[in-house]
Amino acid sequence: MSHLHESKDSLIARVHRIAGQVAAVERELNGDASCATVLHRVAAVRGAVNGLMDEIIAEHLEAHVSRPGLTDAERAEGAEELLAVIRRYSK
């Protein structure tokens, strides 16, 4: 996705923060933390992943569905790609 190139640094920074959060979950599990603590960490990871997903979805919509100049076929393809991801994610 060439349109992601513009925000690549920001997206990579988000991924690194998510990796740190996942590592914290592992540390909590290895350290015998309470289940409430682990659940809070997992909820934070899920929120961070959802935020990353939201940002990429928004960029996809702008670049592949709503950008002026796209053909009807290009818009349909962009919408189909997005719908496939949303269906997979919502299972």
Given for the second form:
Number of protein chains: 4
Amino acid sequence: MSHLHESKDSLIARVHRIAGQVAAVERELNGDASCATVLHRVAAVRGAVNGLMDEIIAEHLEAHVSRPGLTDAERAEGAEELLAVIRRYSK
Amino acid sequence: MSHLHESKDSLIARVHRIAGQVAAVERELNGDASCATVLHRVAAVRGAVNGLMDEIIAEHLEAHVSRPGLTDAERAEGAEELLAVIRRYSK
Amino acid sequence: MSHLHESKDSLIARVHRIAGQVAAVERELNGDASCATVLHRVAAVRGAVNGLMDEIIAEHLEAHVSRPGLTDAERAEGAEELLAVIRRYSK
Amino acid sequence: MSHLHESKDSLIARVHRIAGQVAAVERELNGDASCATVLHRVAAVRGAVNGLMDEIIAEHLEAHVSRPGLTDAERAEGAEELLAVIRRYSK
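Can I get the form predicted together with a further copy of the same chain as well, since the one above is the form predicted on its own?
To see the whole picture, the full complex is given below, headed by that same chain.
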């Protein structure tokens, strides 16, 4: 994603944390963790994925819709892309 | 919401359908509907509320962020308002 | 839902609060509330609907799956009904 | 999770697919994928995590609540653990 600058490292750090949590789920499934422990872990992964999604939406909104200097057509396209994701996954 | 035009009737129609479904939940709780029936009904309400939210987000995005003629400051404010809602309720 | 006892009033009270919030959404759409105000209201409705769903799931789990005295077949059926709802609406 | 039998491999396979998708998000953030592409990928991760959670809930429900031969106290405890997760993360 070429428009990312200072925020790219923070997004990558989020993805790394998620990867670590997913690896922990696998270890717990293979080990003797309780069902409840694994459930809470998977719920934490979901929360982290939601947080990542929010931040990428924020990036998109700034870079492709609200940023000064974009053309009207670029803003309209950026808004449409964002709504397509929100509508498809909002259930 | 003053910027609503042709879409206002459709948003109001969505809200009316949701109100009807909520009334149906109450009837089912008072009557002898099965638990599973009520669960599916409440899940349908949630889906309808999510759909309403998506449409209001779409309205907001168009009216306050992407619309031609807004100032940079207006777009920035509109984007911030949208992100505040998304971040607060994305769990 | 015939197995509801002391909790029925509390479920009905939740449904009434949701109905009141839905009516507020309609008033705000018709009035001059800001987009952001309506978004937060609709998000609050969604939270209240999720809370209602959790409580009905709790009722179902107790009445049809975990309650002492049920037959194995009744528990299996109650569990299947619950999973059907969870799988269908977990997106 | 000691009670997993034939389903363990399928849960592990789900976790592996999620890990692969998370790695793809990182590649896309580092590469020149469009914002919209990354958003759809992250949304797909969320869907996969929700699917994993549903399956672990199904395992828990069977192993700790509905399974023939459990004591009443074991069923009550299994139901409480499940509700704790659902209530905490249903927003």
